[in-house]
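First, one chain by itself: the form predicted alone, in structure tokens.
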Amino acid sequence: MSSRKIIKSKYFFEEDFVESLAEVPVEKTEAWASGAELKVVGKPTQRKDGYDKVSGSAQYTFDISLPKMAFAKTLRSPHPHARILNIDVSKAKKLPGVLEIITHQNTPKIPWYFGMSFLFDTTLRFEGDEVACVAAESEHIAEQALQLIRVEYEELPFTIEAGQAMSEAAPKIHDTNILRGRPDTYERGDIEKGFAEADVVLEETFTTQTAVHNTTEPHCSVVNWDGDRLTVWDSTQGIFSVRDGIADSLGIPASHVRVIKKYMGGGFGSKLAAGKYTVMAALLAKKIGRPVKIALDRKEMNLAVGNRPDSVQKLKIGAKKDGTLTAMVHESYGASGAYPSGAACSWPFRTIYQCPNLNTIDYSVYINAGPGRPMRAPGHVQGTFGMDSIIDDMAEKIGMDPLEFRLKNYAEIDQVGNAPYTSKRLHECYQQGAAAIGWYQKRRPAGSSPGKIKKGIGMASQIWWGGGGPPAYATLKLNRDGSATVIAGTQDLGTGTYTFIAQVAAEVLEIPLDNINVILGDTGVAPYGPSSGGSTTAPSISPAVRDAAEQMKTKLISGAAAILEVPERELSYRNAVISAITDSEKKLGISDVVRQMRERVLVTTGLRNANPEGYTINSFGAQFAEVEVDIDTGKIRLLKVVAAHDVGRILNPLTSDNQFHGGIIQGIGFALMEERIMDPMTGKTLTTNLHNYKVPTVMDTPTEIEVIIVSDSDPLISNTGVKGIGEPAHIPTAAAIANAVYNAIGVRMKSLPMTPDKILHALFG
């Protein structure tokens, strides 16, 4: 086993920097070199789980069925803000088939939302807040029972708009309506001096909407007690975070909770933490002595399990006539919902373009609506829309091409951390993306496209973290027959984790992919792995898998040396055969080594190395969009999107393309149609199903999506040189489309989504 040490690890995860103690190897495995010709990694590889999914045999949490399983449903608040005066469950309990009902009256006060609420709270702060939970013989009976529960509410004043909630006169959702009681701020340089040096100053306000994750698979848990030990099948992005959250809530050791998740149908950030529904199901299961399944319906998913906060962004930038940015100010506020969740959106503004004088202020504001949660690049999607819109406006104002303006203000180092990047190839993203879209051939003055169907092209930049980090482990077991099993405590969200783990192991051990089994998503058998969010899965886990495989190769060579009586330095490893360099007759296959070592299974555990000190890890990219806008109907049609990105080494081009296409399509939804709409008079959400809450279909996707990866590795990060790709494709999509729409019609759209009515209003008033 390689020597190890404990370090303090820090990397960005979703909404903030995460700091923890992590075990890392002292002797790091040398990184695969940039441009290295690998045999399996980097090659298009069919998903190992592909057959299960296309055949319907893949078992999702929703598919779990246990003997004597009961079903649970939740009674939720019909009011945006209310106090429970009385609950009467007597009629509901008499309904045949009802097994148990829990409310605040018969449930311990379990703290929730950082102690700002309870599992069942007598103060309800949004429509959909939990009031009671019923376990019954069937889901239908549980739903019937909900109708029989009588609740007396005292309705309270409410606010559902962040700007109003910031005023002194607004109803208070907590002691203050501002998260942490203060804004998040950042500044550098001298703003007044910067604007004094500017030849042109622009000020604009941009707004973005609240968007809901609306995953295909609903939030769902199946729970079962075996004595004092709890097994939870959960649709989650973080098996260990759910395990620890449930254990903390129930006051039991984490070792008594096992969380299992093999497949899931999307998360996008909404499934990173334990849900109230899981804890309620566990409490019910304990009371009735039977397994309990709880699955949220589409309305509940639109009300209660997260959203991307909205934003109001007041931006001001100054530039010289030659295009040099001299000062930038970003002031924003957004609704975090009824409980703590960040709504800051200024991170891209702080660092992607070179500017010595910069201030940002972000307010996260409580309102009477469902709590926000991280959603695929939290903050960056909103912030990039505002930032890259005003950047385009400034370029036009001083008479520069938008691409040339970005190149003029290219930042070589991280301006926030004052550190170099481990790698940055944004320049190549600009060049190759522009060539693919035909930037210089197709771009014409804004609004000059003839006819009623006007064409335009636009672009936007992206920056994200996605470097991952420790702690992350992977265990490798090599069997006597030469097959291997890799066990990791991470999870596959549908992004191809099963496949790339097998590829990394196969690359090192040089055994067929079909001979490698991968086990993920089970806290009961796996070493620790991080949650899957923030584009951290592949860059965290793939180095640990490679470390385990390299240790296994070393162990095999050592064993072969003893068996063959040949020094290790005189042995070679090729195609899973270990041979003496000077005597080709002396050789052993890896299965022979395991047998002759009298081992049934050889085991190694690999670790993710520490991130390099003194560097900043970011991914970069540029996206270009070509659109048509029908000025008679206001309809926007996407013709082509080009996504050029610097994301380190690509482990599998097939699954990475899937990720980029999915991110772009989700970005199209944010740009053109997705929006949670609430009634200001009642505080109720009006878009609680997929009929009213519009998401893109195949008819809304571009005729062509072209993905260009300009990077081949980032060897400073880890032994695999991988950056994450989950977020980057989503970040610049809406901004690029908005800039293309401006180029087509000559009118700046400052509010998302860009629906036909907004287009027509902008054009004709």
Contents of the next structure:
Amino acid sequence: MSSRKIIKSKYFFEEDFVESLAEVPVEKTEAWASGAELKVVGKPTQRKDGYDKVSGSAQYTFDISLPKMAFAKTLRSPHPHARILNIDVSKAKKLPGVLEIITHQNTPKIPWYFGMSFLFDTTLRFEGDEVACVAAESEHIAEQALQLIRVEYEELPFTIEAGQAMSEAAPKIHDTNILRGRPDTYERGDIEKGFAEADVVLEETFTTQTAVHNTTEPHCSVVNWDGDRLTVWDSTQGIFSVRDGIADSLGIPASHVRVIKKYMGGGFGSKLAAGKYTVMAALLAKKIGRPVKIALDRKEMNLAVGNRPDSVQKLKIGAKKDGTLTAMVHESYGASGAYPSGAACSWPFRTIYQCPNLNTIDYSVYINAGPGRPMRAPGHVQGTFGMDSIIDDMAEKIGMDPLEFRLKNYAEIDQVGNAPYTSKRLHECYQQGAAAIGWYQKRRPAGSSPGKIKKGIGMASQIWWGGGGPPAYATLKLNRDGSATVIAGTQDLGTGTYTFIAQVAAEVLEIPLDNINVILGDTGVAPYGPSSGGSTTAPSISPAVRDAAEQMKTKLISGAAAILEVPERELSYRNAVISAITDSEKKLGISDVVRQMRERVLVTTGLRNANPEGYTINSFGAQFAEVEVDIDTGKIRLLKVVAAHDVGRILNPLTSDNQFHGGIIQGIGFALMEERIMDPMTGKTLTTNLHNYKVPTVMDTPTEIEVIIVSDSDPLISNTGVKGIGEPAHIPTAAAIANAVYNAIGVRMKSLPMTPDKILHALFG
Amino acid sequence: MKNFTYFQPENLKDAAKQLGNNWKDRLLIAGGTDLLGLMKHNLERPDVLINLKSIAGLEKIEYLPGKELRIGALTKITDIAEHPVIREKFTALAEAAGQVASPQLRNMGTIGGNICQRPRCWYYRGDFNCLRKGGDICFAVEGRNKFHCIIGGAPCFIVHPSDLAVALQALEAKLIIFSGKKSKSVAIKDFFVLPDADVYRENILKPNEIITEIHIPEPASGCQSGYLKFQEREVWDFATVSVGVSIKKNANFIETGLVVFGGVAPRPWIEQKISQALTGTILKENTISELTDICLQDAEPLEENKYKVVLAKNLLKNLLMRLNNI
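For comparison with the form predicted alone, provide the form predicted in complex with its partner chain.
Let us now look at the entire complex, which starts with that chain.
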């Protein structure tokens, strides 16, 4: 079990496949079978961190306060495109309480954005680009100092719309405004032949807005130097990624940087890498010899730390009268912002429905706005909206029920990788979801709902990767009283990682959950764990935890065998007691074993196994929405959302439900109200607070959300059979709502968000 | 936010004495739900804040049956929303109060502060040197203007953000204003000003004046009032469009009526034509529809806010139907 090898590992993480060498166990621990009787895993389990959070004793990064801590604030470009001619900090430095100010003038040229810029660049490419950073005795003084810094800017022509930025005449943000100078393309089959075979051809353009993560906890760091070693508390989704980013930026060994994150108020993809703010704080802390806290405000969060790129999707599909899809074309462009970030959105279009002839072209375009970052299923949310809208239109055109149409074009294998799936139970998602929403009983023809309040039902499909993979480690320490500590280099974004890790260890070792302590989010003590993105945390870490626990169990049995003088194979392990099968008098509790082994602590380190070769791992799902549209006001209300998903084994139904609810509510926000709005004349963002950037409140949520998990395990993937749920929960919501709205009012909404003004305009002109 | 001196007067005279004769330096603070945001974003940079909460007697609700309702300017919005007499007799006001912002903000915000709050225009609140802040242009004209006004705009296209002001206008309230020595009474319709009269202020208050009370006359028998608010988000949002109505019924006829819109103009917007046309109207669905068709005929929407005309008509229709149990 403990023999290991190094393999080439490849799996999808947020925006692309990542490849790396990974240490894996030679033999995979046998997976828990589908339907296996487990005692802790899969059972509703209260969060281990629940008490700390509801009692207010949980310390988030934002709450960290160190003796003599100073506070930093950032001066940001007020212009969408400008050159710094001069910076004068002399007045600001004289303000009492100001400790230090850094700009491009007094800091090294630290490369940023894949070497396309610097920590402090003299060319500013978006409103919110960093100009200077001040450390002061208080945040208030730092803010006042910002207003005293005199900057002379040369304003440059700007472009804030991707379509315009692609034109020859547009101001250039880099050598070319198109990322890598060319689109991402994919094709299979013969597209012309496909359309020639079609009885019906549809062509539509769909658009989606730029959305901003707007996490509850702002991006923030507290940094402290101890000699030449740096400790960083950071609100992050990737402690190792932040560690390496900071070490590289500062030119110090990774061993000298310790990144800690215990509790966190959300990331959604916006906190996957080291932030400029953290490096600026570290530079300031070094200069003033004091710890520094830096926390972004809501305006900075809406300008400078990521967004979901917008999209314009021109789709064309052809089908035969019997419902067979014969050809599909996707052409899109979207705004990456001022630095590289993928805006492609054709992944679901390529794979989810069976179609032999298919082309996709995606342009990612630079504009003078904050750079995009992965946001809860990059490309998939916007792509699914366009794709499942035109699929619904086609179903109607050929007179088929939308669900039947999807089943007719069900893809049995991965058409891009040309490989079978480890599991695909999407048809069960369709069936069970349809039953739960009352698809066949309640759904009427589009626009036939009587009265002013029109009801409608719609659905959409979901595909995502989320199988995770190696490398991922977990260390398990067993103490002589039989209590255990699990240490892993992953982090809990609030999704329940602490809890499921304890559950997996408790399942194997059969010890109480309360006797297990889980330590996450500390590069100083933990073996490597991957960043938490791409719905990969549970699928990557849970098998490593199980592996560590199984190794521990083996070790304990081995120890007991020596003490009892009974061969290992004649011992049984039950409820943390090891006893001889043939002689029930001969038994030992695990704490007795540890004591007699004269070690105060037993240690094992578990590994994530390699993914199976020759298979594609995807999660699947279908969401169904029932809506009410008030045609007097254009207001859309959600009555019910059903989420039916194939996501392998659920480790904890309580936190799984939480994630589905969160993903669906965020999907409602994207469908109905969230939108970054920019002023065309000045290139500045107007939605820089939570009044103008509207995130749904609890009053905007549906009366009912029903989560159905059709899968019980995917044993081919790993010893726990888990697929991720973070992104699947969110992907199809907006598309399902859009189809429900069409069903209610009989008018197709082709642009998100579906705000009341758009609905009224569509209905009354 | 700039540092400031916090002054706690014991009475109105002390407060008025502290107030100077210009707008910038000395400001009153009550609930602070608007002012603190303005200060944090450097839209207001006062040297002195004068706390009205330290003055006794400004937070009260007095009902004088047959005469009027008197509400102290520092009365919390929550208390207005929940007051049984206001709910029964001054329904439009209670309904408006119940839909202001969120419960937390209603618990802090006061009625006086609510009607004096500054516009929520994203150019005014943002990093733009717009007309209202002393600049040369209204950015909304050529910019993003989905939430801006459709009538009464030029040269600045804000909407007045207050829910309570619309209801108080429908109920023909009076404001009692103290200016150092004496108090005066001002009809609320004369309180608000349009940008063509004063582009920097939304009302007639002078720098040294303080609203102390709001008086609402007892509604005649047969009177009913109501308020409907439409907001994009279910709570914690400002009105996209709202409407306050009071009508006096006589059997199946409307004897008199007053219709006031919020979210369409830089002040609570009295629809004179409709108010006149209401007189003598028989209360049926089709007559109400005909009636609402004539409202906001003078509206001149901007590029992105034509929908507000439709929305305003529909809200008015729904409110009239509700008031007449249709």
